[in-house]
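Given next, in structure tokens, is a single chain: the form predicted on its own.
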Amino acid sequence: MADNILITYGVPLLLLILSPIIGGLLIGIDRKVTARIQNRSGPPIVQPFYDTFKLFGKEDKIVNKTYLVFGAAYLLTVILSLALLLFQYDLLITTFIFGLSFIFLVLAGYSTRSQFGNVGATRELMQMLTYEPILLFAVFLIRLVTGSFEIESIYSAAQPLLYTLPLALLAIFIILPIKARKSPFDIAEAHQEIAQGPETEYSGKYLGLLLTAHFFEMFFILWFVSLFFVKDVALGGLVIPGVIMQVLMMLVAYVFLIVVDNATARLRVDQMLKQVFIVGMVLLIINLIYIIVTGRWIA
């Protein structure tokens, strides 16, 4: 009885605090070695961590209440969608208010009145046409082999997701630089071109909880990728456990993301939706095709 409250709600309520903490790290190694990979020795892995207290100690410039307001909601919308996916609810209301965060960002972007602000949130916008079906394509699918919408029925199903949603895996790796902010799809942020979009006019501490919403989003983004493999695996003799499986998916999502933020210059906003789009549709529609043929799907 201990052990399963420790496993159902003791675990994930660690992985939840930790989450900022695991964010920032995550988000400093990809730094140094992109850093590395320029040939510059780059800025230590705890640099992000610096950044965000250094903010708080910043003078706040407040151009309205209304962006501050649109931003505490980004906030806590994004808090709000890894707890629910941490302690394994609703995967499709879970979705949803992850891309409600982002809809709060835009929205503060716009509110700012800033010409950089305004480009920005239109960007942001228009990567979320972009990616959002694509998503939410991708959680049908998984609850036509499931059965439910609950994440509970991830862990349960007879079959990693891998085994039956392989074009659907395919197609969330290629939206996770839009989500992850990484190039080619770093068009939002472009900050040779519009400085921070949506987040151009936020300073001090209200910056720094904006960062510290990027931690907890890179950490959301790698579990909702590790989903697609939760069960233990035998080889040969060995069993490996499926949380161990759930660290390498985070491991091979995160390693695809440097390596194509390193290898791709930025795309432009219609060639992100020529490519992106299409190409994820297609993908999605193809499983869904095997889906149907093989008989895998549940009613």
Given for the second form:
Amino acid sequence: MADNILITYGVPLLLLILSPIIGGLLIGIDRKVTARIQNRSGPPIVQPFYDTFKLFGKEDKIVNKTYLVFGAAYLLTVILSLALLLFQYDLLITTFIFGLSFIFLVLAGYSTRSQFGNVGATRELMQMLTYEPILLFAVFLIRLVTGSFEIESIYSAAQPLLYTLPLALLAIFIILPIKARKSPFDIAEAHQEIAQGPETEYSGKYLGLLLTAHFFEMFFILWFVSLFFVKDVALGGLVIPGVIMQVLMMLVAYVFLIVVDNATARLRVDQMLKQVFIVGMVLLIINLIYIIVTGRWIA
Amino acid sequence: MSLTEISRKKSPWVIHVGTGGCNGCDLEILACLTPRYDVSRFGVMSTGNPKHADVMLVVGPVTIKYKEIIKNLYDQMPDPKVVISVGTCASTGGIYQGCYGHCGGVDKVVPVDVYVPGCNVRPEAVIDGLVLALDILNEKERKILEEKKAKAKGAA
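Having looked at the form predicted on its own, could you now put up the form predicted in complex with the partner chain?
Expanding to the full complex; the earlier chain stays at the top.
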């Protein structure tokens, strides 16, 4: 019994504590790989941590108090959503709270009264408009297949989600760069056009908090994708445990992010809205029809 | 050295201010970002936002119209901050010295910490100046802290 408690609560707790370190390292490796692809030598892989520690030692230039509150709320909701995901709570609530974190960032952008912040917040809102329906539709499909919104039911389902919801996974892959703020959907914080989007007015340790939130976010989205393959799989005589399949899924999503980031240029907001929404919805609807026709759904 | 001071040396974020010269030095600074010179191995990130920046690279002669803008940008940068004047024009006024719409080097407007002369500067010189500036960052922060302490003592 003690062993059981250790696994159900100890492992998620450990992951939650380690997640900023893992997320930061992943972002650092991403920067290094991007530099190598462009034939540069690039920063060391611990560069995101250097940036964060430096920001914590800098002076704060504060515009008003409201946006500091929203920045802190953004960090806290990201951590909360990651905790809910790791401790296997309700998937729907987890998704909503993750969406809430984006809303706090949008409010932070609107509350600064700088034009860069305002334009960035508007674009962030358009991005939310694009990915949120697709994400919720995908969660709804997961509910249809597993019979419950609880994440536990994904673990106890007869088949891994990848076999029943391959197209939903594809739709999630399409919206993945939006959530990771990467090209082609880094519209909200386009460095070259609108200084830094909603984060323009942040400086010093408050910007450091936002960077930390990005570390958590990175781990969240990869873990979310990895839920699509959590079951053990028998390959010939070899049984590969679910944990390794999960890590593999995370790796696939991560490599996909880097490749797409380097291979594409930034889209306009309206292009993103049209393309992502149409392609994502069509994929999800085909998947829904497939589930209903083959009778894999549970009421 | 504390963790913050180490990381401060490893991650200078740079804002690049062109005041309107011949753009020769601007091109050399851009060359620093290319694979041949690659300043990103020192953790340099080019931001367009003074609120995120540690280092300001000023290029070109300071015209009277641009004086206010440089001052404004400098004031928006959070401490500790360093100003590098890149090129002869920014350092002394260069060929534009004595011109009617011109107010001398950058040091007439904001305090300059590192001068990188040359017309135009070579990318190696810019990188050299940047590395020099990184040591100054930590010294400046120590000075600010000491001043704060002295002030607190004086108040008490």
